[in-house]
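Presented as structure tokens, the chain that follows is alone, the form predicted alone.
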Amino acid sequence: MSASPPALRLDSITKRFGRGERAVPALTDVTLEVAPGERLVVLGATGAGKTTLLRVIAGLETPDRGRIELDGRDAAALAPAERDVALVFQNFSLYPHLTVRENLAFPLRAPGRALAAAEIARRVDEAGELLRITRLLDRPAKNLSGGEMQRVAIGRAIVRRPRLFLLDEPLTNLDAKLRESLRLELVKLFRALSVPVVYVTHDQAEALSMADRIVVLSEGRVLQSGTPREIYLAPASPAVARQLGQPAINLIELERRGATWCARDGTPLLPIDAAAARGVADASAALLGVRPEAGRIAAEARASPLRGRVELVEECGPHRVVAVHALGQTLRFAVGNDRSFSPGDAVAIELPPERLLLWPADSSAR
């Protein structure tokens, strides 16, 4: 028996915007696939080409290169209404003066549905008590709070019973603590539901906690794709590994001074034959990556040839964030509350090397 077909298939998909010299790309040989039941994060800056990739992925955008499929199907020939795909935007675009139970229902009664008003409010009642929101049903969508709308906006989607879920930033709008419990929601609604999602963000917090499997996008590329722990903990590039952490991964520079890998202070910090498996040893430069929580800083009395001195402690709640002037640059630490530092201490530092990532000092590695 064959194994079932991706629920999206994405193979080379380019797209750029413009004519001639001054198209601007903003995918370029995009290759993705989403599973049935999968939920997959696209993460990446502003400017991504996230939003871009959802509307081609429903039609709303076409590729100039590349291919489309839906459960096996190319989808090339589709328009949008027949991918039977759901979008959510980031903007809740409801209809103020109808209530929630007739935005919920707006879509079912949409030219070609042909459901029986029982059937719309069937779904519509199984939606809001999915999403926790019939004691809202009746009320007008204006007297709605900014979280209340989103889920409106994505019980409007679920109603339809796509076959694909695709979201746009949908908790962008709303304040931290808000997100944060939807985002639990969110994940218990899709399993619930075992409907595939592509959901786009630039919030790493979304990424980790949301996914099964995270997508790394930059510049309309896609620079690496795994499940959030293997995107952290074996990031393929500095520009992955700035994507995830908070506070950021620290980079140092690293010059080959003859059995050893030193910063450009001179200090070494690792032997070549430590690097030798992870592709680098045959450079003559390379970047090192330090999570802030791989370090260890001590006071200065612990034997280390890595010193610094403390140039600010930031409270973070649970730990602390150490700001060390060391190797001509600021590193970052992060430490348990119960460690006392304060600006002008002079400290020892420690880099574990098991804990270290490592990388050619190349232009598109940097």
The other form holds:
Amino acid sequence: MSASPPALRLDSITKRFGRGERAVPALTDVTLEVAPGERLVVLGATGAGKTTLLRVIAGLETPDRGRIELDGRDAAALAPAERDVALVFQNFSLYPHLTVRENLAFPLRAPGRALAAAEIARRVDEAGELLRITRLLDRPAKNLSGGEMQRVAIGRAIVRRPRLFLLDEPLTNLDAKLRESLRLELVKLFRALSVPVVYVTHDQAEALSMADRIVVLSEGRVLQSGTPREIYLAPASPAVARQLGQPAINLIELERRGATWCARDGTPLLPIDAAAARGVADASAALLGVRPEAGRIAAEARASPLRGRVELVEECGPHRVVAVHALGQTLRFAVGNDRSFSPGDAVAIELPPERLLLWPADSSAR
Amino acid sequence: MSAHLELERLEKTYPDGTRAVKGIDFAAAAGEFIVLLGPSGCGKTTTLRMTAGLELPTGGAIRLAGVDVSQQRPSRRDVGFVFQFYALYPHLTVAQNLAFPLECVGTPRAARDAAVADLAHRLELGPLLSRKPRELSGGDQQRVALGRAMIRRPQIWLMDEPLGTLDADRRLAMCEFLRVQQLEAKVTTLYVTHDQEEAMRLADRIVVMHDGKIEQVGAPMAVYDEPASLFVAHFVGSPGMNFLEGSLARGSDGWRFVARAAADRAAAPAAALELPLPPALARAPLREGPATLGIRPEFVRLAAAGPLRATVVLDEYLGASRCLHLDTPCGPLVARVAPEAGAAIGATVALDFSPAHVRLFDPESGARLR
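Can I get the form predicted in complex with its partner chain as well, since the one above is the form predicted alone?
Now the complete complex, all chains and molecules, led by this one.
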């Protein structure tokens, strides 16, 4: 155990909106920690409670229950301004008629900060350099592109030197290409500043690539937390498995038939004693998860009992995604772009046991 | 009837002098799915709107099934325009929502009912037909909305980032849905997006636009593998192609590429990267002098011993693969490696490129050397 307390600790945070019968739970028993300097990404679909979570941490919402600690101290009594956290939103709001420099200096001129003009100038220049917007400093904010505006918005958070960054889908409104390059710049920036970060997104690629640790949030509850690899390779439930990976994981319902796990139509897929099936040894039905890159498909006749017909082939650059109709559903597999398939092709499918995930059947809703 | 579309020297100059589209030519065959791909401001949306008749060209022609429609009103053109924002009518049932576009053009009742039944069957919406939109899940609402946009089969569908507002995971599923519907209906489609991944997945052919002009027209893999310019090589692919600056030199044993040290390096590396070019490339009409070498991240290999040393700057885990961001004496590079092949930040690695996957460009014009 390190001597320093976590930068942020949430203990059983519950927040409901509305009263009595009509109360809607936004967060239920959310517990999480962010270590000093750690990047925590909260991944969830629209409506999962991600923004409410950030607002609770920032002090803009008061939780109904639970405890928030910042650097080991109870934050309940701290007003938003006293928490010393910086919140960056999806819709970057700058003062359009002020220059970039004035926009960056603005938070530092807030009453109560009492920073010397020289110190303000120094911090603004430093933020300009870190974000590579030095050449823009004297332009009016309204003349900037979307990507430049978002950089300035992040700069406004940096100059304050907060103890914690909270970012709410900061890249969502940008072009795909820009999103990709800003994603990298942000990680470099956070590493350079070594400030703890809570970053909220619905984009699984952002979560996997940016996070030290991911928390998967769904309907206000934490489904799983762990490193990107842990969550991708060993998702605790089908719901978590579905949140990560593109295209989404293939899910197949299984039934126990004698010594074999079979698909609903009786196709044998996996021996009962396979290592992957240990967690469902006592179940009579199970759900099988196969990542698109884990399955193998081949046009030639193979010994595999699992066969299907190609419905659609989609190009993805280094690989292509082949949608195959098999077992009465559509299964998707990623293959190298040196392998070609056409709609209508008959294919044999192999599911390597060491790459399979199994959950008890009743876990499908979780 | 699905129609072929021809754009000929099409231009749009606004009254303030802005040249949004600078004379573009391309043709789509009947039933083809064409994606106009490019960054904000490249002229793709203006091109689409001119095809729809929402804006009039200031030069050139638009022919639909051989007929010049460029000065016709939108209502005279048999086009179906699908916008990004498609709300369902809340007071109508799913069936009524689906039938609405057909009612608008006066399709008889029986034909409407048949079209709705057919669509509902294909979209697996049968059980939902009598429901109101608010009783549907978000995903089902999107399927109904896209289905409604596609129920009429005009000469051409024009789509302006129809999936733009969806969450990333929904977008992928809807891409597939859209493509399956289009393949089935065989309606010529012109689709605008800034998302290269969407373009790759959907298109029969991609038209890459930049600064009001066409950079390249080709099948997704042709555009990816054989980019016609630096712009295409960078824009298509996630991340885009890597580039190294240097020069071409002819030796006794054929052509070589000699990489230059990056501008921000104090001194040239002890051993500059020298890469012999494969015979196929060396057959191109090459000239000695400045050149840019391009290589896709998946063809940058970590080797026990390679011609280029690199330091790992960032390690992006992506589930099915991993991108290592590297700093080399010749500038930054990205290598796409297996997900198990993680590397510590700060570690030194050696790199090798397979010469067969090297692409060469003219650094001045950006054009491909081949």
